[in-house]
Amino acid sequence: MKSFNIAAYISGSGSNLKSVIESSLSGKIASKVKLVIANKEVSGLDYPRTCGIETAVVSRKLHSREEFIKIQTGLLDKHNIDLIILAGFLKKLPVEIVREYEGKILNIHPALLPKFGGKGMHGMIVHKAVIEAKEEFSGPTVHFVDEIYDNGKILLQKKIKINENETPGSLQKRVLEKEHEILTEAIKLLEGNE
C-alpha cells in the first residue's frame, strides 16, 4: 500500500480538505496532508494550521505568471509532494503544474460528471442547474485533473436521489455530505492501486 505527501488546494472553507486531513489523522487513510495552498487567505487555511501543516496563499494578482509558478513549484518540491488534490478549488491550476503532476491531480466536483462540469460550474450553479435540468439523480465526482476543467478521467462518483421538493440549497448541503466520504474513498483507492 501506498501512503502519498498530499498538497491540498482550496479557495474557501475547507470542509472536503478537513475530512481528509481527520481521515489521515484516524489512520483511514495512510496518505499525509503536507501542504495547504490557497488563492487568497480563507477560514479553510485555520483548520490545517492548528494541525501544524505549512499553509500558504499564492495569488496571481500579487505575482507575474513566473512568480506565481515558482512559488508553487518550490513549495510543491519541499514537502515532496506526490498528490494534489483541489478541494474546493475554484482556479484553474497553472499548466505547467498540470503537466507536472499528471495522473496525480484530483478534483472533487459537485455533480455528476460529465454531465453540469465545466468553465463557471462550481458551487450552487451547479446544483441551481442541476434541478433546473430536472435531473433524477445528482452526487460529487472525483477526477484526475488535465488541461480543460472538469474534463479529466472519472475515479469515482456517489450518486444520489434529488427529492420531489429539493432546493439547491437542501442538494448542496446532501451532496457536500457525500464529497466528504467520496474525496477520502478516492485517496484509498489509490493508495491500494500503486
Ligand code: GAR
Given for the second form:
Amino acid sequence: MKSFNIAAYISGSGSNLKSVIESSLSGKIASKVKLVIANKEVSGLDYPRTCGIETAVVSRKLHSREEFIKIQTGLLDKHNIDLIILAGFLKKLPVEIVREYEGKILNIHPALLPKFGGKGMHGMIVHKAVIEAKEEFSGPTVHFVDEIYDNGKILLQKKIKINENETPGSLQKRVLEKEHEILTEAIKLLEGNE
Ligand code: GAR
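What's the form predicted together with the ligand like, now that we've got the form predicted on its own?
Let's see the whole complex now, leading with the same chain.
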C-alpha cells in the first residue's frame, strides 16, 4: 500500500483539508499532509499550522509569474510531494504544475460533474444552480485535474437526494458532509491502487 506526501491547495475555510488531516492523524489513510498552499491569508491555514504543517501564501498579486511558479515547485520538491489535492481552491493551478503532476492532482467539486462545473462554478453558486435546475440529486465529485476546469477523469462521486424544501444553504451543508467522507475515500483508493 502506498503512502503519499500530500500538498493541499485552499482558498477558504479548509474544512475539506481538515478532514484529510484528521483522517491521516487517526490512521484512516496512510498518507500525510506535508504542505498547504493558499492564494491568500485564509482561516483554513490555522488548523494545519497548529498541526505543524508548513503553509505558504502564494499569489500572482505578490510575485512575478516566474517567481510564482518557482516558489510552488520549490515547496513541492522540498516535501517530495506526490499527491496534490485542490480542497476548495478557487484559482486555476498553473499549467506547468498540472503537467508536472499529471495524474497526481485531485479536485473536489460540490456537484455531480460533468453537470454544474466549469469556470466560475464554485461554492454556493453551484448549489443555487442545482436547486434552480430542479435536479433530483446532487453530491460531491472527486476527479483528476487536467488543464480544463472540472474536466478531468472522475474518481468518485456520492449522490444525495435533494429534499422538497431544500435551499442552497441546506444543500451546501449536506453536500459538504459527504465531501469530507469522499475525499478520504479517494485517497484510500489511490493508496490501494499503487
Ligand atoms: C467545498 O464545498 C468545495 O467543494 C468547493 O469549495 C468548498 C470549500 O470548502 N470547491 C469548489 O467549488 C471548486 N469548484 P472548505 O474550504 O470548507 O473545504
